[in-house]
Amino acid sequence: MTVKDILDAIQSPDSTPADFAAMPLPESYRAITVHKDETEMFAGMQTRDKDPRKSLHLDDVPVPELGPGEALVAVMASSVNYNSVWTSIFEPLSTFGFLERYGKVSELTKRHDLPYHVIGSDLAGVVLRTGPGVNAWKPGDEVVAHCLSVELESSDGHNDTMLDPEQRIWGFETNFGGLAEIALVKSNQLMPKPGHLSWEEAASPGLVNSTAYRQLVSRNGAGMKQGDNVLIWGASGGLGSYATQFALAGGATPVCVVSSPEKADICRAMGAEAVIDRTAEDYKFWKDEHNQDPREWKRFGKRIRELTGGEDVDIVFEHPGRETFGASVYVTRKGGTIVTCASTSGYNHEYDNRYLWMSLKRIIGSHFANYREAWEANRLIAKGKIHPTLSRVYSLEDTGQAAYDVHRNLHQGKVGVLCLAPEEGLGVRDHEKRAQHVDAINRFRNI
């Protein structure tokens, strides 16, 4: 049995769940990996100069053992996230430390502690096998996966699974991720694949869509409501493009911050009217490496009020981090919320605390999403309320180039990767619904 036989079964209209269940698994599959003995290959280099094309490998790896509560999935398509870039450049540290720690949790988790790391935190594909105790899914089911991996043996995680002490991001802090022909997931990572989307379209929202949902919409994040003004950094990017859609769909007013006229046009195409091209307006929030410029915060705040009819923003959707955080705290309205999920420009944030405490503002940390939030975010995709922001698709062999393009910010929205799928456009089941939303689905492709 080879992965080609699996692909043939997936593409055959006559295949049944019994056919998938009876199909022998191959001994190995192709996967994108980083190697433990190469973790120092970029030592001494600036972050910008580290090249994922040199560290990401396409290897044949053994199919992992299937454990209780788990599933093996044939991956038709995946996508590149920033955590794939961080893994590839071994920043802020090597992911092999994550795998070593996870390997100590149990006899079963030892499988993850290997000299190679199969990366990737998104997938769309077909269930091949389920382990003992899995009842909700069966071989042949078409699925997408969110990237929350939890053990849930501690009480801490039972109100919010993101608080589980053993919470991890699959494909980043665990092995056997989605940038591969086969992936190993916990069964509670699985969700129904939206029928009106192709494999690559369905694979692209998972991580960023769920992250944006928790950060902006959920009561665990900012709890956005109708009428809120929401400042969204990087509003045409992988994360911000979903935040922009959630704001528009939820009756809020997004104030979209972008870095080029092309990205401004994307935001307007999504329906946003208040757009700031920070490059054209030349905002420089830092005078030098050590000192910010409050005059630029004030100029930025004045520009926001021009776009909102004189109102400050209720919520700031933060993820750039160090470069923008001082400005974010300053421009938020009294009693407002800064919610942060990343620090792509630096982890050491600096802000003037007077504008936080004296104006009763809140800073909330938000990380990925719990299972319920991920399910709700995927449901909105399936209903056609929120759409994929896929702009370009790469082959599995070209994943290094895809990661390089994301690292250098040469992309818009999300970039997809074909794994088992031989070409784009496959996997659509609901053509009628697709026809209703096709322009929105292709919005980021038409730039």
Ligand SMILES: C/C=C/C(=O)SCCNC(=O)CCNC(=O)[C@H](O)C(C)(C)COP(=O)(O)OP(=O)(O)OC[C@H]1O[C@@H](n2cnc3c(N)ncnc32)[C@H](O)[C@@H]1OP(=O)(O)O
Given for the second form:
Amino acid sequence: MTVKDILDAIQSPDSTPADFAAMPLPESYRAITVHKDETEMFAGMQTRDKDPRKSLHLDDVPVPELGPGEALVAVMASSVNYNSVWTSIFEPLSTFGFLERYGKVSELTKRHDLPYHVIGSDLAGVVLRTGPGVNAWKPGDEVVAHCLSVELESSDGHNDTMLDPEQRIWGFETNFGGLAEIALVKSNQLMPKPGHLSWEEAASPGLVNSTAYRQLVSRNGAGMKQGDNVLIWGASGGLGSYATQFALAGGATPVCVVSSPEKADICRAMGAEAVIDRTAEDYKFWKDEHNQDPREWKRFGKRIRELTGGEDVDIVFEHPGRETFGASVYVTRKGGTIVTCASTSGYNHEYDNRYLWMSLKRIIGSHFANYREAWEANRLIAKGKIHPTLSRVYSLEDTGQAAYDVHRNLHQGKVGVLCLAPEEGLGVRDHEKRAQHVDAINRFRNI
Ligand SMILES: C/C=C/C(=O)SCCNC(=O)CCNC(=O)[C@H](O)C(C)(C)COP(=O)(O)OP(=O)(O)OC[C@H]1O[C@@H](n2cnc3c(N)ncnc32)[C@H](O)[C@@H]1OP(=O)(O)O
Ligand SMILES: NC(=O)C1=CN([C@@H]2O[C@H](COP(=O)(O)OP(=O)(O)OC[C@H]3O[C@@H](n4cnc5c(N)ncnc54)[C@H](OP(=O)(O)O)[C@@H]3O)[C@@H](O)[C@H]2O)C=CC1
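I have the form predicted on its own already, so could you send the form predicted together with the ligand?
After this comes the whole thing, all chains and molecules, with the earlier chain placed first.
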């Protein structure tokens, strides 16, 4: 049995769940990996110069043993997330430390502690096998997977699964991720694949859509409400393209920040009216490596007021981090919220705390999404209320190039990867619903 036989079964309209269940598993599969003996390969280099094409490998790896509550999934498509860029440049830490730590949890988790790391935190595909105790899913089911892996043995995570002390991001802090022909997930990561989307479209929103949902919409994040002004950094990027959609769909006003006229056009095509091109307007929030320029914060704030009819923003959707955080705190409205999930440009933030406390602002930390939030975010995709923002699709062989493009900010929206799917456009089951939304689904394509 080879992965080719699995693909044939997936593509045959006659395959039944029993056929999938009866199919022997292959011994190995192709996967995108980083290697433990290469973690120092970029030592001494600037972040920008570390090249994912050098560190990401396409390897044949053995199919992992299936444990209780788990599923093996044939991956038709996946996507590149920034966490895969971090893994590929071994920043801020090598992910092998995460695998070693996970390997110490139990006999079963030892499987994850290997000299190679199969990466990737999104997938769309077909369930091949389920482990003991899995009843909700069966071989043959078409699924997407969110990337929250929790053990749930501590009460800390019982109200909000993100608070579990053993919370991990699958394919980043665990092995056997989605940039591969086969992936291992906990079965409670599985969700129904939206029928109106192709494999690569369905695989692309998962991580960023769920994260933006918690960060902006959920009461665990900013709890956005109708009428809010929301400043969205990187509004046509991975997270930002979903934050912009959530703001518009939720009756808020996005103020989109981007870095080129093309990206500004994408935001307008999504329905945003207030757009700032940070390159054209040339904001320099830092005078030098150590000092910010509050006059630039003010110039930025004035521009926001021009666009909103004099109002300040209720919420800032933050992720660039060091470069923008001082400005973000400054421009937030009295009583408003800065919600952050990342620090792409540096994790040691500096801001003038007087503007935070005197104006009763709040900074909220947010990370991925709990089980329920991930499910709710996927439901919005399935209902056609929020759409994938897929711009370009790469082959599994070209994942290094895809990660390079994301690292260098050369992409728009989301970048997809075909794993088992032999071409784009396959896997659509609900053509009628697709026809209703096809323009929105294709909005980011080939820009
Ligand atoms: C969904 C997608 C998401 C993204 O893309 S996010 C972006 C990518 N992710 C990242 O950049 C984050 C990468 N991760 C990290 O940088 C690190 O992962 C953290 C900084 C988050 C954590 O650092 P660490 O060293 O791994 O863990 P510690 O929690 O600091 O634990 C180290 C030791 O310190 C002890 N400790 C923790 N808190 C305290 C405390 N408050 N007082 C005293 N000790 C403390 C612990 O217990 C432990 O100890 P012991 O080594 O013995 O086990
Ligand atoms: N904690 C969590 O759960 C999650 C964290 N993340 C993290 O969030 C970050 C962004 O992820 P994602 O949106 O997928 O990445 P993308 O690269 O797709 O988008 C980020 C956008 O941010 C903008 N940007 C980048 N650097 C700067 C800067 N210095 N100043 C202002 N804007 C900047 C760029 O837009 P433009 O050039 O147009 O302004 C870019 O397109 C990453 O660090 C990632 O690891 C992502 C998902 C989940």
